[in-house]
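For reference, the chain that follows is the form predicted on its own, supplied as structure tokens.
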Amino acid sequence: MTLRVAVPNKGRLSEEAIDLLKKAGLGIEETADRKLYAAVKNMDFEVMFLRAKDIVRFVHSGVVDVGFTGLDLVMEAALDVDKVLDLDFGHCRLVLAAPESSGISSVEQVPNGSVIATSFPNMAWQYFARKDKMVEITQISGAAEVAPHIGVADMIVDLVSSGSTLRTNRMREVETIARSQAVMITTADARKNKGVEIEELVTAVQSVVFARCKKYLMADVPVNVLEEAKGLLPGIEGPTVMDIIDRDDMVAVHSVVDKDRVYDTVAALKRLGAKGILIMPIDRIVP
């Protein structure tokens, strides 16, 4: 049965999802005026290119099975669907800012009768009635960090990263609501009718999501101090160690590393000895 995936059709959501696609195995045939369909080279899916907000609605009423978008259109669609997985990529969060000048710097000093401008309604809705603040949410599309300096708002919930947008149209962030990330969804229909269609996607996203993080060490090792490199050498299973030819001095030690440990155990094998360290990246790696 076809399996079909839609991921969103512009931006960075867009572009990362289709890296991880081809990563895993699907050989996606882009056209350069990309249009709504693409076809997967030898295999049965069928990928859809759809607008980010659209693709949560999309999967629930099962037009398709499986979707790439963002946490936060998810929760904020509060549609019945399933996260099957975290993407580690698009991470951002929801907050609630207010201008610099209004002194504002808690939600317990917000004004009942408050107008907030966002594009998350619902969201926003749900946080100011957990916090029992009576406030006029106003929905826009976009730019909400300028609302309140036209006099459309006083405060907004926006989606913001580094905060530096914010930082730019003098406006403060007062709390965090939720974080966000890029995340693949599906539902119980899809997984009861393509079950085995969808693990397997899971378990070849999940790889490529997982060796991201990851790098692969090779290193040639004194066989003095071959226990103390596999201290700093964990890898998956332990560190794998081979013989090299005409030598009984040295040993080739290969294992997988940690990313933001590269460094530091580059580093530690150097003080050890160790020769002819290369570091390669890795596209998959399956438990």
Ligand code: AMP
Given for the second form:
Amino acid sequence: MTLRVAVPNKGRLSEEAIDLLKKAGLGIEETADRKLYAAVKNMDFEVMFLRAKDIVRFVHSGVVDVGFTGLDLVMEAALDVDKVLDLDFGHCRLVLAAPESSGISSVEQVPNGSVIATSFPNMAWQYFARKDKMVEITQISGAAEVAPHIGVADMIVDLVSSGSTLRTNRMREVETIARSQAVMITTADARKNKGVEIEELVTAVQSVVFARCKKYLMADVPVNVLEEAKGLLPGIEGPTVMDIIDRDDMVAVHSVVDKDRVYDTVAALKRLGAKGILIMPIDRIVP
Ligand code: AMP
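Please supply the coordinates for the form predicted together with this ligand, as a counterpart to the form predicted on its own shown previously.
Let us now look at the entire complex, which starts with that chain.
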């Protein structure tokens, strides 16, 4: 059965989502203008390029079986779709922010009757309701950070990643309302009809997401420090140890290492007298 998959056609999540699918093994035949549909070479997939915001609705209504989009958009839409995978890119936060000049640094200080500009009206409503604040929400479709400067709002609820846009606009983050990243979504109906196909795609994509935070490390290690070296190299099932031809004082050790631990591990291996250390990217890890 053909699996219909939606990815963002433009914007921040588009390139990485497409790259993820390609690395997962889908031979997406993209045209330069990224038309609505792309065929997938020799596979029973149909890829549709849609706006990130629309993908939640199209998954929900069954137009596509699986979608890649931002969790923030899923939460805002409040439709009955299931998140099947965190994709570990597109990290951002939905925050309440106020002009620095307002002196507001906590939500308790927000006066009732304040006007809040946002493109996330549902999440903003729920947030202020939880905080027992009576505010007026004004919906805008983007560039919320300018709203207080042009006098159409007192504060904003908007997405930030580094926070530099807020700082440039002399706005201060008051509180984080929600955290987001790119996610893969589907529905119970799609699972009922195409459960096997969806599970296969989840496994393939997960293997790429998992591999992205790992590196493959190879090193020649003196035999007399092998036990210490093993302690540094967890691997998936522990490190692989191999003989080196014509050497009885050194062995070759291969291991999978967390990206964040590569620096420290290499330094520690060097201290043990390891030589010829190679660090390589991994395309996929299927446990
Ligand atoms: P687009 O509007 O198509 O560029 O996509 C916006 C999506 O990218 C949002 O819904 C978020 O999921 C994600 N995103 C990640 N970082 C940010 C950010 N700093 N600002 C806005 N959106 C972000």
